[in-house]
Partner chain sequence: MSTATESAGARLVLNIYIGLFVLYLFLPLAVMSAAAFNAFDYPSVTQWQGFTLKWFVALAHDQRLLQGLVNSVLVALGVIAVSIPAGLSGALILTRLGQRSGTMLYSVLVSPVLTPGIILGISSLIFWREFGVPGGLFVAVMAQSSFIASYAMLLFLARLQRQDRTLEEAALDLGASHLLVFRRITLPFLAPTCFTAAVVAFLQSFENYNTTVFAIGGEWTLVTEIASRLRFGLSPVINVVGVIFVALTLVAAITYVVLKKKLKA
Amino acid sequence: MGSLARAYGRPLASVIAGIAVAWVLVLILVPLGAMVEQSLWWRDSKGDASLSIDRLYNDISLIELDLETETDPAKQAAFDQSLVEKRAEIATLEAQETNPPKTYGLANFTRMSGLHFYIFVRTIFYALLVTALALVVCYPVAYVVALASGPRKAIILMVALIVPYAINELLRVYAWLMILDYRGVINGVLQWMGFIDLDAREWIPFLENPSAVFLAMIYTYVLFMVFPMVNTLETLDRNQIEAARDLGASTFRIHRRVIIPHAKPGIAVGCIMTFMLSAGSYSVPAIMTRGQGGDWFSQLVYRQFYESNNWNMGSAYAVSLLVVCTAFILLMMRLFGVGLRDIAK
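For the sequence just given: structure alone, the form predicted on its own:
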């Protein structure tokens, strides 16, 4: 705060700090706190409440019949007292049935079915595969853009990367759907070449394989992997590469000993962003699989919220995914030996 005040003056520094605090509070802490709180409680409604209420109403009807024929004042008073007690019990049960009390605990996290847990683990595994494949594909691209080309060529390559992302994400995903569909571009080319017959339904079912989702995700999130590495590699002194080459180092050794160690912060950021976007993606698997390749965990979270209307379980599912993503961030920081300050650069 002191350095900010010296750079911009105390009034402007206070405004900047206030905006930052409001941003973190309103857009991060409050929604996250609400989701965590929602995941830790549930309504403990008794399933036999309706049956108990019906029995009490039946008892009241019988007591009222007995009361109409009873002439003894003492027994009438006893019947009246019994009616009052049963009506009070009915009111209590109806209140519990319409608005059951909250019960706090971790039951929402332990109620995940075996199938949902399998989908959760599979989603994390697939997100790791997407991240690894994106790293393999994007590292050479980042290297060429940042180091292996002149300024003009680097600008052309960067524009070529950015221009497709001027199109809406859903349109890009649907473009891959049209390419990989049963009667899409690839199957159409294969039929033209005589390898398959679409009229006989001999198409290759690309969309029923997870690789279709992987391909669409890598294309959708490629910039989130490329840009952090490009930003880091641009700060590398090219003289280090030339010196290593003059000393007889092979290309593989130069990358392993010089370039990759310098690019660690960018690689860590790219892996973190790609993994979190892949693990939490909803539109890409929903569009690409069309229900044929199995659900992703994000689709289960959506169903818990908007189809089952079970916000407590949905929050528990979302928190579980958040915990795994946070653990992945810490793992990447530990694996690449970088801290938050290095990542922020």
The other form holds:
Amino acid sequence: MGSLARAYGRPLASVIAGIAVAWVLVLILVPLGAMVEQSLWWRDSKGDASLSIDRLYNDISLIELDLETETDPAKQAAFDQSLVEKRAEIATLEAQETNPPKTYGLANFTRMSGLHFYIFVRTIFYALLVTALALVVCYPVAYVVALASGPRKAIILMVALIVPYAINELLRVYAWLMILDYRGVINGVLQWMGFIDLDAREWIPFLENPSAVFLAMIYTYVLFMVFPMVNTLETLDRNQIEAARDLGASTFRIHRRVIIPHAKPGIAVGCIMTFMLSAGSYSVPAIMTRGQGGDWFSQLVYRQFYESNNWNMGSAYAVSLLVVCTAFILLMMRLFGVGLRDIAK
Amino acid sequence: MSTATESAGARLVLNIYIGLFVLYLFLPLAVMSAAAFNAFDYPSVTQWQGFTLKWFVALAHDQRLLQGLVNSVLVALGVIAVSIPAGLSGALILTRLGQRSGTMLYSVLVSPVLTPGIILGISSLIFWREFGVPGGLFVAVMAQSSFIASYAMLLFLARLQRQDRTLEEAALDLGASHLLVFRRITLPFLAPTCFTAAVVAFLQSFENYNTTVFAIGGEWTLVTEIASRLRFGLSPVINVVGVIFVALTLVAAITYVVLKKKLKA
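Show the other one: the form predicted in complex with the partner chain, since we just had the form predicted on its own.
Full complex below, order starting with the chain above.
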């Protein structure tokens, strides 16, 4: 902090520090804390509260009837007394019913139903699969763009990759929706070839299969794997490859011992980004299933917030997702031996 | 020109592979773009009923989409206003901090980039509700800024690493005030990055869906409006939006590459 003040003077340094602190607190840490806090409590709505209230009202009317026929002042006083007690009890019960007390605990996490937990696990599994497939598909692409083509071709390839990367993710999903839809491109071609008749609604329902989401997801996030790998591979000295080849290494060995070790940070970043984006993607499943299916965990989270209006449960779901993503990042960092500074470049 | 580390056969296989990959990337976009010009009122390329521009006219009269465009621009400007100062401050502090505390702060400031977008949207929604601010354009600005500021910071950090600090020190020795040095030396040095960061922030904000959809509440941006349209039947108007996006992106990418080449030459 001292060096900041020395460099920019005390007033300016405090403005800079103030903005940074506001950023950390207002935009990052406190909202995150608020979400975690929200996931840790719930309001107990006791199901039998309304029943007890009804019973108390019944008791009161009975006592009031008794009171009207009663002549003994001592007994009247006793009735009055019990009336007051019952009314007070009703008041507290009704307050609890409209504004149930907060209870803290982990129940939002443990209360996740079997189906939701299954979707949670399946989402993570699919996200891992997307990541693995993207890695396999993209490695040769990154290799060619970064190392195995001349500068001209490399530039053309970069443009060819940047354009679809820069186009809105929704539109990329939409393109696949058009292709796989009931009256989409594939069904259209099948009709043209005479296999099916669209007017008789004989289409093949690709969209009703969960793999439609999977297909569109790979298409949408595959490029997040390419660019980090290209970035690291570009810094590899091509002479190293030449040297390895001159020394008699096979192509496979060159990749395993020279190129892949050099690409490690890029592979780690690519995997982290692809996994994080696909595990947390809301756009792809929401559009591919037209908001109907609940195949992806993010859709469950959205419903907790905007349909069930259960923010506590929704927060617990979101926190679970965050924990998995953080674990994945830490695992990748350890596996590939890279630090946070290598990741964010 | 090319490093001949592969045999001719291997190079052929690689070239075919890359060709297929690029085809895979572009074919869906081409299909989407073509359907925008089809007179058929369901987005399709297989049932071609003649060339038309009527969907462009329909877009020009679509009040909700146009309002969405205005909202998107407003949010993006808000994001620039928040994330450029934040990113710049973060970068200035990090370049002056020691190794240990620097890494701590760095981890916190970079973490939003690695957090799933929906989580940023949710946490902002919950946070601002505490202050009685419901989901809307303002909360969307805050949610998006949390990670876009990190991107801006990374850009500033990269630029600051190439900074020659002796210039600032010399100016201070010659009696310039800190404020003058900052205004006349530091800021001009960072000005190109400010511009780049603003462009990046604008694009990131404009394109964002996963964070925005949670934070936007009852309001809408162009992108969230498109998404909610897709849920109820398809319309070629969305394809027109797609064509415009594709065209703008192509122009921008080519200009960028040409400019970069010219600067290098």
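Keep in mind that this is a model prediction, so the values were computed, not measured. For clarity, a rigid core is taken as the largest C-alpha set superposing within 1.5 Å between two forms. Numbering follows the first chain given and starts at 1.
S.K.: Rigid core aligned, does the Cα position of Glu234 differ by 2 Å or more between these two forms?
M.R.: No; that C-alpha moves by less than 2 Å between these two forms.
S.K.: Could you check, with the core superposed, whether the Cα atom of Phe120 shifts 2 Å or more between these two forms?
M.R.: After core superposition, the displacement of the Phe120 C-alpha between these two forms stays below 2 Å, so no.
S.K.: With the core lined up, does the C-alpha of Glu64 move 2 Å or more between these two forms?
M.R.: Yes, because once the rigid core is superposed, the C-alpha of Glu64 moves 2 Å or more between these two forms.
S.K.: Report, to one decimal in Å, how far the Cα of Val24 moves between these two forms once the rigid core is superposed.
M.R.: Taking the core as reference, the C-alpha of Val24 is shifted 3.4 Å.
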